[in-house]
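Single chain ahead, written as structure tokens, the form predicted on its own.
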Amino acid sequence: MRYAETGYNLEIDLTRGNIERVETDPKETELYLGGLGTNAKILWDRVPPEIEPFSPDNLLIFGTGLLCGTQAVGCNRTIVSTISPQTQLMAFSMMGGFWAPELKYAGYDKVIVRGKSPKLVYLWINNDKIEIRDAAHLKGKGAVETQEIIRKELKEPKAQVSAIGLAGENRVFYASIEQGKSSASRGGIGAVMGDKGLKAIAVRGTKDLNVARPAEFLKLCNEVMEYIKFREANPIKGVIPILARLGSPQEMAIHDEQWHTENFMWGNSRTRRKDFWSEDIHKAWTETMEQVRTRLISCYNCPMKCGATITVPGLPTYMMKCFSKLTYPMAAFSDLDFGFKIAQRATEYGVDSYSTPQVMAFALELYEAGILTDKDFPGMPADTEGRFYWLLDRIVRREGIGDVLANGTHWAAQEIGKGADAYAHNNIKKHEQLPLKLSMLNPIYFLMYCTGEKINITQIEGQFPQAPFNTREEREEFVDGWFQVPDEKFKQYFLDWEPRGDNSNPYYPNIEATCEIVDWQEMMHYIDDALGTCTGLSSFHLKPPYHIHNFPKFVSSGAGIEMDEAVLTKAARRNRNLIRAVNIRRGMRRADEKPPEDHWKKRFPELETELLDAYYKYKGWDNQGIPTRESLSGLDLAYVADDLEQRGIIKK
């Protein structure tokens, strides 16, 4: 019997409109434990490095972590994986919500689409009846509008439904997937779903799904739970309000953003307001946060209430959670109320809401700049505000400028020409970043924007805090109960950690010190990736309930996979080579990991290279970032660096 997964895929053939259900290798459950993992492993054998984002015989894999389904609280993960229109790299975004937990209800681990539909279709998951239907009715609906239609046409109100808006239809490189509480935004792969005519995919489930040794994981899930609460009735001090709680980070919550827009830039990532915030601010976007919030929400399984449902009168409702509270309003330079307005469009048409506002930001930057002129905004509005909906509405049905707009600030600037990439600043492997510009360079920072493969901060920083305490006080009380840490040493790099003086950015964390850092907070992403697990509960908070040291029993209680601190470790970096190793052969290369040029005010060019250089080391690569072959066969990853020598990439 297996335990915590099926052992089940749907494969799906959309020119030939073949359905398979197959069963899988708990071999490479073993391996890969799941989820991201067996993905990239899915990717790796299937997808050659010749393949396009725009292929037939590129796949778009929905993944459910290991754990997804189970009692084990906040394991509600999909974990969708395709190769980036937008960065030619493997893309791999995560959602919440309930579909993962239906999805293995109705008995499968994965989905995996391949080919293209001749006209635009929707798949229907019903436990053992799996059906695609044509979905022409639902041609250029929104993203939310679609799951709820295809609710009501089904006559099954808990389907859970993934679906793209008129930005996945056209092929926008930013596009998302949508999905009731949440959305897969990064790296365009609602246009991947686009692109093979698939609409939607509606699961419903009612299978039963077995965990190895329930009393032991039940067990394990209410320690969990216990100590949500304790976190929850003790706050971290000393830092942002985002982080002080345990959730992802709890935006529609808190009404203080003082941190956010004073400290992130604005417009086209370019302009810091550190004297923005202030009493009448905070009143007016208080007023507007409770007007608007209908309620707090949770995905799956879980206590935390991090995401929000929004009702902007006159407008239907939608859902919203993190940072996208604040991109629209940054971008454009306005309020609060202007947020949650365009927010709801850009939600129903499905783009990513990190990367949209800042190439519409971009695109005016252009304007002002006289490389783009009245010419390309025919009919644009004069106020900001307006310019915001009529670029909007024109990236995402690829009309005039709207066109080039669409695939993101780096492939629009070298469209463009004329000096428009100087204003493609905030880019990392053609991929627009957070807006955040700070002072000093911080080594910890440096090496996860370098090297990251999610190619998104927020999913590579996180249990190792932001920025040092003030006193040695606070440090030393911050670390006391600190048992989440691998090892007792990272409690003295954080003590030894100081605002100023030698112990202080950029030399401090030490060379050796950031790279353990940095590849203890990569690691845990990478369990959390491949198990389903929430990061607002394990990796992105400081002293989560899941941490090194109890993962292991989850996954042997619960999928009955003998499981220590060393083999987890051993999973995760595995994993963490695999994906390195896809996307080294799809021609990434040491060149392409740096930060944009002015995300510190103070670089350190020798320091940078020191930096990267012994975090490829440390990871064991060579100094163009390949894993090498001795490396690759210590993760069981031989057959990797078999291909890579084939291919000249490792040299024999």
The other form holds:
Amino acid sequence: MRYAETGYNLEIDLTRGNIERVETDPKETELYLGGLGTNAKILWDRVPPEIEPFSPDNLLIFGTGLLCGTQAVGCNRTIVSTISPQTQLMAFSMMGGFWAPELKYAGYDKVIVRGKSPKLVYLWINNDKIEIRDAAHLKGKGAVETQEIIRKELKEPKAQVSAIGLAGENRVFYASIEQGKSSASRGGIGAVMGDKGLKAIAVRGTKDLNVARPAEFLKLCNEVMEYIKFREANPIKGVIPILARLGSPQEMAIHDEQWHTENFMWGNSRTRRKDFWSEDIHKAWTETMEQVRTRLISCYNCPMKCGATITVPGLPTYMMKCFSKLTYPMAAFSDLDFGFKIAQRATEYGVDSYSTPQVMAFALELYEAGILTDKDFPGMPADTEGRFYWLLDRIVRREGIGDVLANGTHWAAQEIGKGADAYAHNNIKKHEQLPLKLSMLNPIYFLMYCTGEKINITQIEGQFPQAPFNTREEREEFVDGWFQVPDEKFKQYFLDWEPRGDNSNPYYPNIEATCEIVDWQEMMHYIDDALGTCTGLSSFHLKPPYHIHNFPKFVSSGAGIEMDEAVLTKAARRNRNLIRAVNIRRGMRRADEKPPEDHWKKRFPELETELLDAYYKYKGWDNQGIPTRESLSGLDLAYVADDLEQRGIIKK
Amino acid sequence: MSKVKKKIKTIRIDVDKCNGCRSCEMICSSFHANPQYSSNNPARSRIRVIRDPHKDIYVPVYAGEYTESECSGRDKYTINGKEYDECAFCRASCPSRSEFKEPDSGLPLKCDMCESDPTLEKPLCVQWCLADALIYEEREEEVEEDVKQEEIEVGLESMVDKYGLQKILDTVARMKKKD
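Now the other one: the form predicted together with the partner chain, given that the block above is the form predicted on its own.
After this comes the whole thing, all chains and molecules, with the earlier chain placed first.
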């Protein structure tokens, strides 16, 4: 008997209309755990680097985390992996919600989609009955309305539906997959889904999911619940509100946006408005929010309320979470009311709310600079808000300039030429980043930005405070009760870290400590992404309920795989290296691993080189960031080394 | 007429506080798994969140009695501008819907307030609802133990209608002899 996982994947070939239920190898679970790990193994095995993102041979994998659907609180993540049209590297965007547990209850761990359907279809998984159904009537329909239409026509209100909108159908490089309040948005995975002619996947499952040692497992779940209650009653002091409390940043609950609006950049990630927030704005934005927000809502089996139902008068209801609240208002130099209105249309179109506003602000900058001209924008309104709607409508239809912009700032700049490159300034690995521009280089963030393959900084950071606390007393108070650290030395690193003087950025934490801190933060994310735990209860947070000390117990009592901290650490490292190898095989090298030039004002080229040298070494990678044979073999990845050697990437 | 004290266990449901996470369904099905907690499957749960997120409808409902036939009700209720089906508040395991039936055997499910030995402090769904949409309450009620004479007569009259007075008298006489 298999525990926590079902032991079966669904293989869907859309070219031939073939459906297979395939038993998986339990040994693979032991090695790669599940979710992102086993997704990566499949991509490594079956998608060689010659395969283009829009090739029928590219796979689109909807994976569930190993613990999804069990009693473990907040384990509900769907990990979608494919080759990204934007970065040309492995994309692994994820979403919470209800889809992954439902798939487990239907009896499957993953849905692996290959081929291309000649006409638009959707997939209906109802326990053992699976159908590829015609979706001609859904063509051009919104990602949100599609979910409703499918539930109605199947007469199954309990089906969980992941769908793309017009952007995905038209292969916009930053198209998302939407599901309830959740979405898998980064890396353009919605475009791959559209390319395959797959409009949606609906799932309904009514089967049992077993755990190996129930009493032990439930005790762990109860401990997590108790700790969540404790953390809710005791927010962390000395950090901004969104980091003080668990959950995805509580953007739907809070009204005070001084920190974001005054520290993040406006427009095309250019302008800081230090005195933006005022009492009047606070009042106006609070009113806007209270008028449209009907309810705070959760993902499956999680007490946090990170999302909200949004009903703008006169517009269809949709759902929102996190920083999507501010990306449109800030990119357009507008307000919250505009944000909620345009986000409704954008959610139906199914686009990433980080990249999309930035692409539109980028286009308007090019227009102001005269690189794009009136003939590129025929009939565009004069006001910025109107222009944003105008651009959005054209991008998702790939009409005129929209067709160029639909490929994201990097590729659009290449196509436009005339110095447009300088305006695509906020990318890493060809992908738009959060609009953050800071002063002093932070060595920890430098390494995370460089080497992160998750593209999004919020999906890499978390366990260690973003900045030093002012006084020793505050730091001592913080380390008190910080049992989540893998080693006591991390407490010392933090205690000695000061805002000014010898022990401050960029030379403190020192290079060795920086490597260790980065490695720990990253490791926790890789564990979450394999197990399906939401980072909002785990790796994104300081002092989270899930940590390196209880995760092994969850895996062993839940999945029945013998596990301790060393084995789990090694598994996370294995997954980390496997994903890196997928990308290395696709050509990623050291030259790609750099934050935007203007990310920090004060840069230290020599130190940065030393940091990257040291981190590569620490990870067992060579000077180009390529995992060495020795380190791969030590992680049971000798087959990866063999392949890289045959391709001449690793020297014999 | 004597009175007795009865302990009534109830759960107060605040639909405004529910955020639709369905932890209640999950833990209910897990508690009732055999062996306990060995599996979970919300389709076996004895509590269901009747939800329609786009209409902002979230109603946790506990499984009540089994009924052979569906009711003639099924009216629509509008509360605070939101339209609810009558079924959204109904606890019955009934032929008109899939709620409160085992997904494999179709056998009806009924909430037992997590009856167990030792007794739990509160039913698990309440314990797992950190949103406080489910509040456990125990109250004592005084009820009259004796049944009113008229009530017996109402019942007996219908028996008499059906079987005739002589048959009823014979039956009572026979039952008395057995004692």
